[in-house]
Amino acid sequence: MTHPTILWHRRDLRLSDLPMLTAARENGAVIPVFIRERKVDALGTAAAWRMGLSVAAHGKALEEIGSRLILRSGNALEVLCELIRETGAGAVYWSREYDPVSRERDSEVKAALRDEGIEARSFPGKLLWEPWQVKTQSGEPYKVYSPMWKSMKDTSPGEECPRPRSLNAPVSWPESEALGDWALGAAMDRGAAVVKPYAVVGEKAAHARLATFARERVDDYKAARDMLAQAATSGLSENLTYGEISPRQCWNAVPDSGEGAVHFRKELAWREFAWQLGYHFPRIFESEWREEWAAFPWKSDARAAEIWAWKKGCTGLDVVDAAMRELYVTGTMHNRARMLVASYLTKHMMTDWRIGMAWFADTLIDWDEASNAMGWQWVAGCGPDAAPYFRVFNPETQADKFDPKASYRCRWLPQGDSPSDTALSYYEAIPRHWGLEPGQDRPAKPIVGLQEGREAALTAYQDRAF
């Protein structure tokens, strides 16, 4: 008989279309392994909350096809040593993960399980590419967007790897801890009754949102994905963000041709690429990439009374408020909103980005950590491949030309005498002591106003000289 193999999940919480999990069938026996370990510690709120109903779902699925998930928590090393020791395994498989903290991870694990004569093997499964895979003609890595799409646009990311039936079992089974007992939710306190039924859990509804995407709205979807109100867009970065589907799967469900279709394939690029520079210029996830912005006046008080307004919803801006309260209410915000809340964060209110990505970190069910740092770098004006620095998005005119007819604000803000059910549900989810009530938790101006925010930005802008 072969020594099982341990399959190390991390954001990797799907069967099909995963390379570590085909390449470990071919030895025998496989103990899927989930790890409560820092990073998962690490998590913020929601992504935490977020998090532990993924390993329930890939859990079920497991027991589906014959096999169990092992949850054990402590330092990955020591853990997987543990494992080894009890289960007799030969070998242990993970996919790769791209942030500095978990390179360091991987690395230590793998060179201390070799010494000891175990195989340590990493795959892909993340990315549709490699990082050390993409790169310019003079073999550097992109730094701009554009030619990178350009590259990798006609080039197929392959053919999936098949789903198993089942999965073969070692001769008994380690113990597991239980899920519960991690209270990974705990943070979400009443708020999770209100977001968890916007979250779409595990494989087969990733799936399934696939499917509708690719049946019913990809044809429309360079056209209509930044209309706030409608439900144009995938949904599909939560699912990405816990490997519940590959982004090879999204980028073969989709037709090599047509307008929606192939706008769609460049936000999947787009996802690539802000990996692609977190691997390579790891600075990006905590200090400015542009390095003529590090010493940029920005405000960073956290605790400051302005900037907790703009966390709550309570800027007295329509189109910023309803979009702060769309995520705490569904754990996600449209992207065309997320443009908005961070510009007024960091142009009107001259706020060090860092605090904006912080919060989403803490608030967004989709959070991934490559995609929130670029982001936030690429409003704010020093990022990589930034829009114009000295570009200040107008909420207002944005909101009349994306929600039109006002329903999104509508939907997310309580008006007149009968609010919506969606505006109300804010307030059951929020912390309780905000304090806050329907219609007099806003101010009756916006606390920076959109010409003053504009001017002392450019004035700050020309007195930099960038």
Ligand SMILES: Cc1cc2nc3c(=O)[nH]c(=O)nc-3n(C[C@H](O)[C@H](O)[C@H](O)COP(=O)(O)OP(=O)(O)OC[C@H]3O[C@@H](n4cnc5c(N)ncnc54)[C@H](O)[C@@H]3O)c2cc1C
Second form
Amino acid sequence: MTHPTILWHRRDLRLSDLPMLTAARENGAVIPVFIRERKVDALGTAAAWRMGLSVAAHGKALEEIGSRLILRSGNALEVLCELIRETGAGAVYWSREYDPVSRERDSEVKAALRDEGIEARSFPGKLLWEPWQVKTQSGEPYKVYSPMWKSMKDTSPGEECPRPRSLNAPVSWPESEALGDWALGAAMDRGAAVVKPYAVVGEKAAHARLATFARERVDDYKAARDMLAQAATSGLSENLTYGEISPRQCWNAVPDSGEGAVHFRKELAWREFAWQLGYHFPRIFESEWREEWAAFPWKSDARAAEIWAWKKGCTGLDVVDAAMRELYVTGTMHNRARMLVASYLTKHMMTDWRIGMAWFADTLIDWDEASNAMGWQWVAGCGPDAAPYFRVFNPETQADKFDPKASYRCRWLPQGDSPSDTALSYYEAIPRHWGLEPGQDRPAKPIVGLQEGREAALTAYQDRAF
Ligand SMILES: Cc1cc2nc3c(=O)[nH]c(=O)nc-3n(C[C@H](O)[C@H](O)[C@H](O)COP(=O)(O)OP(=O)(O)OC[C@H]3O[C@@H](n4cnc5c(N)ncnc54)[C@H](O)[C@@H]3O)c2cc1C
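For comparison with the form predicted alone, provide the form predicted together with this ligand.
In what comes next, the whole complex appears, and the chain from above leads the way.
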């Protein structure tokens, strides 16, 4: 009899296009496992809650094909060794993660298991191409997006792995902890009920979402993707981040030509860019990509009250406040809006980009470590291939352009005598102790005026003579 293979799921909660699963099935019985270890415990509030939904959905999908998802908590290596002892497993397979903490953990696990004579193998699946495959002609990692996109746009990420109809079960299943006992995202408190209808959870739902996008939206994607009130984008970041769908499935679902389809792939390539930067230059996760920025005189301490107002969507700037409330109610935010709120925080308010990055990490259900770090550094001006610091977005002119009928602002801000339900739902989501009341919580004037903020930021920037 062959020994079962442990399939260690992390951020790859799907059955289709999963190379580690295809390989594991060839060995015989498979034991899918999810471990609540330190990376899971370190998740932000909304991301932890959403991860819990994804784990539940994946467990159900496995049951439908005669398998199970075994849940354990603790140090990953110790848990895996325990499971090996209990089940007689001969191999542990996982899909690669590329952030520094996961890489260190995985190298340790691989070495220790191999020392014990256990087959320990890692597989692709998170990205279109492995970070070490994406190289300039001189063999260096890309630091600029456009040439990287040029090099990948006409290549194929290859055939997808099939979805299994069944999985061989082990002779006996090991014990599993109960997901409910983990209370993932318990800190969401009453916000969870408000956010839940917006979450599109699990592999099946992700594929339905992709199909709708490919059928109904992709043709207009390039023209409409910046319009704040329009559902013109795929929404798939939420699914990609938990691995409920693979980037290859997204890439392959749209045609090779056509403005919209090509632009969609271009956006998928931004995700690749973020992760290959994170892999080759892990400092991007915590310090300025452009080192000369380390000494920039952020005013974060002096601006504590304003930063709190920004988080609560109470800056007095309509589009910024609408976006921050969209974030709190839905757990996501339109890409254009992410750029606007990040620009106001880092430029007009001269706040350290890490403060914004951390707030997004706590509140986004599509939190992706690399895209978030790259996005914040890009907007702040200190990141790779970033917009120059002197290019300061004006939120009002941006709103005129991308929300010409103010529909987005009406959706998220209580205005007039009959505010929209979506705007009012913000007050159901936030903690009561914030003490906010519709119509009385936003200042009449922006907390930092647009002209004044812009000039102060540019002066600080020029004084440092970057
Ligand atoms: C300050 C800031 C923070 C961000 N934080 C995150 C984050 O935590 N998680 C996250 O997934 N994205 C983040 N982004 C990128 C982007 O805003 C989202 O990926 C996008 O809004 C997701 O919507 P969608 O799935 O409808 O995208 P679509 O427009 O349908 O694009 C398809 C896919 O391409 C990828 N993509 C699109 N734009 C970008 C981008 N600028 N950078 C990297 N990948 C991209 C995403 O995986 C997305 O699902 C951030 C951007 C900024 C400016």
